[in-house]
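One chain follows as structure tokens, the form predicted on its own.
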Amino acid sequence: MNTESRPTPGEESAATPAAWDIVLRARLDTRPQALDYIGALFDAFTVLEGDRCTGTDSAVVGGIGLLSGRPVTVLGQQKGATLDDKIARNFGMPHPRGFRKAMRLMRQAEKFRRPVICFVDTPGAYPGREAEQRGQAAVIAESLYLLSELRTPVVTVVIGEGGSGGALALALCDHLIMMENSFFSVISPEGCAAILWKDAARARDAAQSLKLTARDLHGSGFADEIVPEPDPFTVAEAEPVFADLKKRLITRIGALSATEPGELVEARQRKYMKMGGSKA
């Protein structure tokens, strides 16, 4: 993989994509998804199911992975690659038992002393009736709220599309890394664009507006961090960006579990705390 040529993130340059161009390749089904991600990452890998409230949620995976020999507890959004299996995993847009069952783990985490890897790539929180009805928005907020005071580290990776609320509840996060042709928005730029302007044919340009990409969330320091990829990037070409991926964890999970909890705590709030407020 050859990333000389790539711009640092925040310069701008002619062979940069537009950000439709990148939520375009954001949402390819040839991309590597979370359960990819997974099994190279990890050396071994065991499943735990179930909210233990309502039941389970296979939009959302969840379990004890081995990061060179340190137990980390692993969260991942899943689309689904087949046609049914994006059905059976609802499109990768998690129930309120799948932020539940999330957080049920982050807990566990906590309780022994686990890092939590976290990787994002959802449409959003799943809209439906039933959802609203079991507390999809109280969810969310409950998962944010515990992840502000979790006491364990927290590393969330974007791998594809972050989509609102679904997306940040498992983003409040230590350090935030965002492959290069991953997004991270309020809303999806069709979504704003038929909102803002009736058409939703303007998608393009609420992409752009929107300030979406991993470059621009790097500038703006929602993303702490960007991970080069090939173009395109398929499971089939992904094996040095894993092995890249793998380092950058490796070294930011070390250098957090070294913080006292307490202080990891008071570092977490002040970086969003202090986002929005003037640079000057």
Contents of the next structure:
Amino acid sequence: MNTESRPTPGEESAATPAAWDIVLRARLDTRPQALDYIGALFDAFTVLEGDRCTGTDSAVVGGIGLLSGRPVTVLGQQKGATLDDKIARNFGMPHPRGFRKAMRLMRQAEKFRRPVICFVDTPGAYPGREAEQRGQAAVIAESLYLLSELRTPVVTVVIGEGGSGGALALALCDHLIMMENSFFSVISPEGCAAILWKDAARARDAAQSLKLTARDLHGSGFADEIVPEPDPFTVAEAEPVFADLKKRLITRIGALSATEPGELVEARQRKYMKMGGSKA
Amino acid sequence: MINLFGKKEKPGKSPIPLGEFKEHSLEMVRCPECGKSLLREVVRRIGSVCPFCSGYFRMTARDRIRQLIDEDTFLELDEETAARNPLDFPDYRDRLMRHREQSGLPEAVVTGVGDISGCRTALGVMDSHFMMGSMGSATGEKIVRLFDYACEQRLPVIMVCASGGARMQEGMFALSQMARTSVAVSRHSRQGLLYISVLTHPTTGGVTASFAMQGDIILAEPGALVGFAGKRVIEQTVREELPENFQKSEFQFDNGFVDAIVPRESLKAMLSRLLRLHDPSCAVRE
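The structure above corresponds to the form predicted on its own; please provide the structure of the form predicted in complex with the partner chain.
Okay, now the whole complex, with that chain kicking things off.
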């Protein structure tokens, strides 16, 4: 487990914002989105489209780029910047075709021995009639299965919202990086409060109880690394953060790429077997 | 149905221990379809299918095991594995205690090994009476261990699913079980072993989006709710009427996500047939 960026206890108590404030920050429009990261971190990024089955999905951006000269497959959930863009991208909530497109590109990456880098930022997989009809659950299940045995390195960066199964579908990986003010949760705090306490207004309490912040998840061993952010974290301020993340990715991808694919898959599986199980 | 492998299974022949019979003899259950009340013990003996309307009663894991596994062959695994409260989530400990008491189960899944018409099988049965069959860390752990056990013993796995999804009181500890069980299924599959998933009412959320939909063969009980998102969430999102069979087994079948819809009365026969098709050397036993 990587502990290089574990905050010291002193730091934590002094300036740790409440979980709910982090949720709100993670959802801010002004934060960099997947395409901002992709544009800054990779050269010659080339978009590839289509799930080869029912269509394509702009809530998931996919393609090939160069990370410091090394070809990598990049996948990112993109919420959209303007209102029109948000609507076109379905607010970053992928349909089954989005997950299918991602899986197609993962398999392609495996064939060409390209590492996969995923940027997670979604309220969740889209809950709609057509999405159910096209097998929203089945594609997430398939994506998890595929990533369980994908014979190429997978590194995931949670850059904003990690919304439940729709986020996890791109986050079964060798190394999970979380941006300082991102979160990853089994359910939205509002949803949790509505179900448990019949009061969506208690989302603040739910956020606290769910232990969903990057810091919480680093502490419980789900996140491997945290990347610090300036406050506020906007696209204009992002350059040093992008440079920091790029450096970390180059190091991590380099180490993982040196591992033989069979061993890599075994190590990934061991990591998940050790994680979060009941020790009872 | 053509019977390839011997005589038809006679349902409801397993005797019920006297003590258990007495204890539950006056408990009534209501048919979810027609609303008629019957003694639980009677319901159990007639295979949990309503004699008036053919509706299905919600089954406990123990009843399901009794229905599927040959008498006196079931050995339970990880009986002691029970949920903790990894996040120290408010009220969760009390809720767990209450559900443990009510259901008599330590967790939402019972796992073990037994014979299905003579075929040795690793079996996991989820129980919706325990916190809506939701998947927490102990639920996931038991399922992972079942697949690992099946790998060691080179056995097929059958999972009878019934779940409201990942258990929110365990946060990421619950969500990560989707990943862990996927890894377990993949390791089992890589060894060339068979995994059959049976979807029963209700199978939703993170369980559908992980091991429930990863079977080599996926069966479903008629009329079961099977889906990802909750119906209310979808109605709020899309603001349109949903078709009558929306998120039912039949809907999943029509859309290509289920191999066959199998009535409860024929489930054991179907499973034993599939097991034999994968291992014709299985001894036929009545």
